[in-house]
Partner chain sequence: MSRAVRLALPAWTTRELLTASVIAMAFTVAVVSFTYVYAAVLGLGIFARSAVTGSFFLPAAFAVYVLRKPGAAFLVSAVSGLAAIPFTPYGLLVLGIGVLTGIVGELSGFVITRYRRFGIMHVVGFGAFAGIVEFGLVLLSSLRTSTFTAPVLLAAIGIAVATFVLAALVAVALAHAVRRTGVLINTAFGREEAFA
Amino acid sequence: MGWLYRLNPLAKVIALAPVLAVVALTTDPFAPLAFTALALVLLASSRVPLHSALYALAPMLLVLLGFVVLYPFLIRRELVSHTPTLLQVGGVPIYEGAIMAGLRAGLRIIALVSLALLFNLTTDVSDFMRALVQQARLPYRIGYSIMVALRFAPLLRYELELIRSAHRVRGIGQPGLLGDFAQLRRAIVPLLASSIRRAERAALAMDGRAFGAFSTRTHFRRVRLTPLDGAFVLAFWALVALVMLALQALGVLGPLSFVQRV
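As in the form predicted on its own, what structure would this chain adopt when taken alone?
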């Protein structure tokens, strides 16, 4: 297990939150690329499978393409009319500045998702909820209720696969998109019945343990903040500052913008 997995989830949130805000305010394409590379390097150093990160980032390439294609038609012309005209599409001039604005916006999205993967791919949701309850003082009634609800998701997915397998054994269904839709429609009723049974059992179990009867509860597992968590936060911020200074020294760091005008 890599070092990112061993950190307190709140430490990762504290470290990432201001960096995400900075990346969202960048106005050049180089800073998002640098932070994307930084996130991938940190994931690799923590032994996160590279294909998992690339699989999560693959849809973002379509987002990037969408921004590049749509921005020339949506951006205000006075913002980019001073840049060269690359071509005309239906009488609409396509300015180089508009394409670059779309590229910058798409790269920012990719950088934000890449940094978020530092949390998503290395954090157990149950540990995150425990940290919110134990360190952030989130009421345990809310935190543990959310934890129980999140645990229903894989169970429901498993139930859905069982129902689909039963339908296939009986020869029910047809190939194609319409067949998938019909199969999902047939699975709704048994899936809903199974969900109600599981929710009732969970409610009885929580009631049997006096859930919500007292203002505080003991914890089966403790999630603690350690000196390693503080060191990670400071080191990560220092690394981000070094990246920003290096970009500025190279003359490729644009000004930060609190309002991106479109």
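Switching forms now, from the form predicted on its own to the form predicted in complex with its partner chain, please provide the structure.
Here you get just the chain by itself.
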């Protein structure tokens, strides 16, 4: 198992949250590219299968293409009219600045998704909940209620299949994407009804075992926050600072702002 898997999930969130905010503020295309590369290198160093990352990032290339194509038609002309005109489409001038704005927005989203993969692909949700209860002081009644509900996930999936099968047996449903959505719409009411029934039974069982009777409780499985987690957070921030300093030195960082430079 790679080193990212062994870290406390909270450490990953603490490390990533400010970096995601910084990436959202970037206004040049090079910073998002650098952060995407950084995320991919860290994933590879932690032996995360590359196809998992590509599976997430491939649709983002279409997003990038869409942004580059659409931004020239949506952006305020006075912001980009000082940049060279590349071509005319149906009488609308396509400015280089507008295409660059689309490119920047698309690359920023790719960078955000790439960095988020450091958490998504290496974290067990139950461990994240345990860390929230044990380290972040989330009231355990809330934390463990959510964990009980998370345990229902395979049951809900089975239940959903059962509902779909029942619909198929009755000849309801059609193939294709629209058919899938219609099926989801039909399934949601019985799914909610059976889930709530199951929750009530589980709640009675938990109350019967005095769940929530004490302000503190013991834990079957401990998730620990070790010095290694602290070192990861600091090292990650240092690495990000280093990348930004390098971009600054190369003159391609650009200002950090919510207002788009064109």
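Just so it is clear, the structure is predicted and the values come from calculations on it, not from any experiment. The term rigid core refers to the most C-alpha atoms you can superpose between the two forms while keeping them within 1.5 Å. Residue numbers count along the first chain shown, from 1.
Could you point out which of Ala187, Asn120, Ala44, Met147 sits at the hinge of the rigid-part rotation between these two forms? It is Met147 that sits at the hinge.
Measure the rotation of the smaller rigid part relative to the larger between these two forms and give it in whole degrees. When the larger parts are aligned, the smaller part is off by a rotation of 32 degrees.
Core-aligned Cα shift of Arg209 between these two forms, given in Å: In the core superposition between these two forms, the C-alpha of Arg209 moves 4.0 Å.
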